[in-house]
Structure formats: structure tokens, C-alpha cells
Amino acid sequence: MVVSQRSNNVATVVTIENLKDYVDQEVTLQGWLYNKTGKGKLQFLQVRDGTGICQVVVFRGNVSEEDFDAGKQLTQESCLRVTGRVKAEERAPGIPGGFELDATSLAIVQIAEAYPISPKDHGVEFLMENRHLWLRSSRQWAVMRVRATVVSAIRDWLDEHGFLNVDTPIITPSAAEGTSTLFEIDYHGEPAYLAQTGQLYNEANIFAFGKVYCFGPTFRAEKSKTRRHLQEFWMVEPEIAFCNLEQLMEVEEQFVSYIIQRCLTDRAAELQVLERDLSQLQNIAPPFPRIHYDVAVDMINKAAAAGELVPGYDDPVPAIEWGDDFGSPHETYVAAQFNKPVFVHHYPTQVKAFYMEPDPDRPEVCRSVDLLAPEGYGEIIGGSERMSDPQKLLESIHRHELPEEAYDWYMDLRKYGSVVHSGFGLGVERTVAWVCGLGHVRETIAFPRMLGIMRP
């Protein structure tokens, strides 16, 4: 229920990570209920206001006996209005801490009813139906902020080193990835698939404007639970005219420490909050170190026939055979043999898209580039350069038993100025994973849609 009772005195209304500008002034927050103690004639209220949390004093002293006995009534998540002066103290809790406020008046703005997420533990399924809610928890709430600055630095690095933001369709005729995993719809009686990827799209804007990147969700109907999967994820895809794989490489680990320093600048509070370990993000600066992927073989299979275990689980590493691509137990091994972020390039051609370069010495491998974080994070980046050749193409879409017809398009972008051509693809979820410590993916976006998930 809504419960009317009288304003606030007119105080200036701020946010709570602003209190350090307001400093034994008297301001006016707004907000909800997190927790509250006390006995007699104090009360301290934990107040959010989606900014941070505040410890609000309540002495019967300073307020009136009507909004004394406010407070009291007040329950978990019931909005408030809150006037009062801000006091620096070292020990007052909050986020940040280090200021709170004492109440010269309060009111209730809605009383909530019985909230069904409590301090105690809750199982994920119970929380995931609850996610509407769960999301205002100071674990969620620090993860949302971290995700925000992801986003945010992604933006910024891109636009301020030259790239366009195009946007591509996220309703498409044809598959960029394979055709296992797409999401098929019914476009006014012809079929349709929602986008894996939009860079086939990028290919064609780079021919206008040489340096693009576009960003927004994408799909993949995947029948996988791993803490490593989302069915719907946001992805960041640059593409550079005049761009080979070394050169690639250089943006990547550019962009990518940008992302991780603006998040430590920014978000300390917040990963605080998540009790990050922060000392391998610290370490996180160009260049990082680059291996073959026949070097990335042989060191997994003599840590196989060693007995190694995959670092962080009981699991041994697991043999891998030339030719197959890496599962997470060996990007998980490979990336922990290095205190960055690392490079495996020149992957077989057999695994890759249709689309990448193969190497002119070696076929059998293409000019293609993953980019696995430490800590078990595995793949962050996938990229490549692109075929440039259209005879090469062509071939390529039939070794695939791709339909021509669909690719007619893409096909003219290489008989009209071709040029060497690179991109990737940066996962924001399995980004944001990392940054955080998170266990599983679920946790990187508001509301997650995962196998046999899409509610609320």
C-alpha cells in the first residue's frame, strides 16, 4: 500500500555516491530499505538509491515522534524520503562507505509488502524466477554498474580511435557462423534466422567507411548449460579496412586494456562489493603474448600425458587431436600458463567460418585469432582476417554447402576495390564474467535467456 504522509522540509535532493560534496550539509535522499537495526531510541536504516547504500541514523531526539515511528514501521524494500545532514565517518558502512546521514525528518513513500528474497541463502533457480527483484542486491546491483562501465569504455575507445558505429540487421536471410545454430522465424512466409553475428554486414560498411564496429544483441540456439553460454548476448564487432592479423592483434589488446583500466578506475566500489581479486586485472596492458595454435596443441597434450590437472577444477587436462578446436577445460590450461590475456592464432581452417583468410604457406590453417582471458575465462575475442579473394570465396561457400544465392551480396564486396580486411567480436556477458569474478554468465545481464529460460 501507498502511505500519504507529510513532505520533507525543502532540502537539496542527491544521490548517495554524491554525499562526499555535501558534507555537514543538509540534503534529502531517496530511496528504499536494504536492512535496518537498532533498538530504542536509534535506528539505523540501510538506504539504496540505485547509486549506493547509506546509513541513515534516526535518533528519537532529532526527529518528530510521527516519523520516529515511521521508521519503525518501514520493511524491506519500502520507499522512503529522507531528510537529514551529512556526516564524514570512517566507520559508517555503505557503498561507498565513509558517510552518513542524520535524519531530520523521514517519510514513507510505500510501504513494501513481505519480500521474498531475505539475507538467508536462495537457491539460483528460486532467485533466476525472482530475477525481476533479485536484481536489487548489492551483489547485482555492483555487477549491472561494472556491465555499464563495459559498455561505456567499449564505446569510448572505439569512437575516439576512429570507428563508425553501423548498425546491421538483426533479422537476416542467411547464417554467418553455421547454420546449427540459428534461431529460425517465419519473415512473411519466407524463412528468417535473427543474427549471429553482424559482421558480414560490417564488411559491406567498411567498403564506406573504413573503420566501423557495430553493437547490439545477438543469438545462438545452442543446447548448451555452461557457465561460458547465454542464448542471447550483446556483442561488439569492429571491422578495419587495411587491416591484417598482426595488426588486429595490436587493436585488440589496445581495446581491451582500456576496457579493464576504465573499469578499475571506475568501478572500484563496485568491485569491491563483488570482493574481486583485482591483482591479475592490475596486470592488464599491451602487448600480450601471441602463440601458434600447433604450440597451444603441444603444450596441452604434454600436460595431458603429465597428469596435469585443468587449473581450478580436479578435472586432468584433457588430450586434444590436431584439428579439433578447444573445449574450455584447454583454454582454461592455456590461458593460466600466462599473466595476461593470450593470443592463439592460425586455428585450423576445418573449425573456423567460411569466411577467414587460410594461410598462403599452409592451408590448413586460416588467419584466424582467439584471445582467452586468464582466471578460466576462456575465449573474450574472436576475430580473423577475411577472405579478400572472390574466387577464394566462392569456393569456400561450397566447401561449406552454403546456398550462393544468399551470399550474392557479400559476394560484391570483393570484385569492387577489395582490399585485406580484419575484425572480431568481443562477447560483452563472458567480458563483464571477467572483470566481475562471476562463476556463471547469468549474473552479466539483467534478465538472461538461457536453455529452457526466458522468463521473466
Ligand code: 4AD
Given for the second form:
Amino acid sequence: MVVSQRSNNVATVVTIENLKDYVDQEVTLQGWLYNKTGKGKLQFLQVRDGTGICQVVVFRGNVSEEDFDAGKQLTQESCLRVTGRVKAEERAPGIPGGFELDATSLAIVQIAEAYPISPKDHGVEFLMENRHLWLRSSRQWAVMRVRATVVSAIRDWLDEHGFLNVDTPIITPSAAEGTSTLFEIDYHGEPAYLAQTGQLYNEANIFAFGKVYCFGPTFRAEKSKTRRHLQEFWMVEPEIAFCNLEQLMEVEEQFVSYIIQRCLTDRAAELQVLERDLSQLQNIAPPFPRIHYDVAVDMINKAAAAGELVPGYDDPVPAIEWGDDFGSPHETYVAAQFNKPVFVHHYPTQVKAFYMEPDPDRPEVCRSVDLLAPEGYGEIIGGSERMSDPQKLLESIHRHELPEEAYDWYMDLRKYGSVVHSGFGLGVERTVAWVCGLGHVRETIAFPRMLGIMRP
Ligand code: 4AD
Ligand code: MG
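Let's compare: the form predicted alone is above, so bring in the form predicted together with this ligand.
Then the entire complex follows, led off by the chain already shown.
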């Protein structure tokens, strides 16, 4: 397949998302053919350039004979360069739509071979195997654009609220979120692990910088396939000195509300492509409801006794024993009782990580908080107040059968100026799934890593 260097009459090269600034002017678009219709003297080319899709109208009377024939040869995903006049046309299809290009010249860059992903429906397995091509489809394109906005909203809010970005290592010598999901690697003959979290290092960093965040990929060797779990996912983790559990929840609700509102303003066209019901997102603003784990357990068990179904599923709400962690039907049921994300706080100490501060009056529960998103998206944030007392922390390390010598530096943090401090981790993929209204996190990252899937 030859890539042609032939150039047509080139005007100012612009992108589709900026067409609104060039109405009635002559411009050049460069992109790929998404679809085409037309007959006789007229061809309608749907051209995408990475920033949107624009309808290009090729009328035989307006272009040379050679260029008109070039248009006819274009197959799906063929690459072209086209020059023409921008017309504001309310009914013009496209993303964002409303503008079309009246072609005056057109050149083929490459004619694509028969493209495996046609506009018809394909199975997910096939699409996942062709993820490198699937990303060009308009829904996948929209999801990745929303993701980019989630990421920049995260950084903007934290940067504007006094948090310093200090990133933490990916190669680590010890576990932080349980030993069952560690990915082990060989560090020059020593065992090492891919980071499950940056939190322990964040805790060191707050004593140097006050309020910090790390933001990067994290790794969990999750042994089960669910629609909420990836092996590699991105997590932003803010950590704050002189902050207790109640203050932490206030930070979280401001932060999450900002992310949602930014997506609504900056990604309206993409959310429309995804046919997202915006009314579910528009009301996301502080304060979020807060309920104790005990209350959540009561709610679940009352629903189970009454034979209620998990919203969106045919299965009844399963009962839960006090002290157990929630399964995803429990989270879905609890979250469905509210039209905003809900904080569930004071989980049983036995189901949470070793570093969480126990409730001083009731040590069987801890000063932890999960944020559950509405509409069945489940836990998007996990966080807590951290243990600040050196003696209690050492006991917890022993209780969890963790190797004491691997945590000596972490113990130091409790010796030199220990303070009440708290932090949380927000999972980017689950947040994007919620914003976009997707049934599975696999579509929220360009190249997902899932159990048994590592290609492409
Ligand atoms: O609740 P988690 O495990 O919390 C921590 O890692 C803490 N150290 C964070 C902190 O306090 N600094 O994970 C936090 C979030 C979850 O709420 C979820 O959104 C996401 O990370 N997450 C996953 N996302 C996709 N796939 C997985 N396997 C995930 N595991 C956690
Ligand atoms: Mg969690």
C-alpha cells in the first residue's frame, strides 16, 4: 500500500474541533474516511481527524475530474487531505456537527485495505483483540477524550488547592494493600513488587511538603474477572497532614464534584456520542450523604429479608454478616438509595488495610471511608485516617504478619513529628466508566490489562 506524497491545493490546515472559527473560509483537513454515501455527482464523505468527524461534500462541479475520482476510490480508513470552504449547516452530521466542508480539491494519502471493523455490530472479544483499531471508533474515541479531561481535572483541582505533585516508585520492596495481589518481579536477584499504591511513600512526603499527591499506574494481580477490576489501573492519591476523617470527606466531595462538572462543560459532544443521561451527573455537588458501615449493613439486611432485587439486576440482594466486606451487589444496592455518591465510613478493622486508624471507642471498626458512585458503579475511592501512633502501628504490622524490617522507614514517620493525617485513592478507570455510563472498565483505558488478556 503506497503512501502518496501528491499534494492538492493546500490552504491553512485546521482541525475539525476548530472549524467553527473558519466559517466561509477555505481550509484544509487531513484525516481518515469514516464512512461515505452519495451517488452521481455528489459524494458525502465522513472524515475524522482525531478531533471530530466532519461531513465533506464533494460536488462534481466544484473539483477536478481527477479529484472526484479520488473521492470515489476511498475505502473506509483511507487517509486523505481535502481542501474546501467551511459552511455552517445546522443539520450537518458529525462530531460536534453543525459544520461541513464544501470540497474544492482532494488528494488520497493512502487507500486502506479492507478494514476489519465495519459499522455493523462486532462481538467484544473481537473488538478487544483489535483494540489498536477499535480506538478509532467514535464511542471509544469519546471515552478516551473524557478520560483525558478526568485526568486534567484531577491535576487542576489538586494543583489549585495547595497539593504538591510528588510521584512515588513503581518498583517497591513490600506490600501495602494485602499480599494476595502482588505482581512479583526480579530486581537483580532480589524479589520486588509492582506498586499497588503510592500511599506509604505519600505519607513520608507529607512530612516534607504538607499536602501531596501521586498519580500513576498501579498494579494488582486480581485473580477474578469482574467489570470493575483491571490488573493495571491509574490511581490518584492525595495525602494530607493535620487532616482527620471528617475533613477528608469534605476534600473528596469537592474534588469529585469538580471532576464531574468539568466533564460536563468540556466534553458535552463526547457525552452525547455516548448517549449519557446527563441528569444523573448534573446534580453531583457537595455535600454527599455519609453513612456508617453499621447503617449500611442494616439497609442491606432489611432489603435482603424483603426479597428486594439489586437495582439493574435480576438477583436478590444477598444478606451480609456484620464484619464482612461488601460485595459488588451490596455496594450497588447501597449506592442506589442515593442520587449522589455516598460515603460509607467506619468499616470493620478486620477487612481493611494494616495502616488504618482504629476508632478509639470501638477498635473493631476503623476510621476508613469508601465513596460509592451511583448507578451501580461501586467504590471509586478508598481512603482513611492513618495510624499515627508508633506502638499501635507496630502491633498492626505484626497482626497482619508483615515483615517488620520492610517497614522500618515507615515506622520512622511515627517517631519524628507524627500528626493525624489522612488520604485517599481515586481510581481513574472506574470514575471514567461512571462519567461515560459504561458497563465495563475495559473501555476506559487505551490498552487494558485484564486477567488472561495482554494483547495488543
Ligand atoms: O481502595 P484501594 O485499594 O485503596 C488504596 O490503594 C489506598 N492505598 C488509597 C489511599 O488511601 N491512598 O484502591 C483505591 C481505588 C478504588 O476505590 C478503585 O477506584 C481503584 O482504586 N481500584 C481499582 N480500579 C481498577 N481495577 C482494580 N483492580 C482496582 N483496585 C482498586
Ligand atoms: Mg478499596
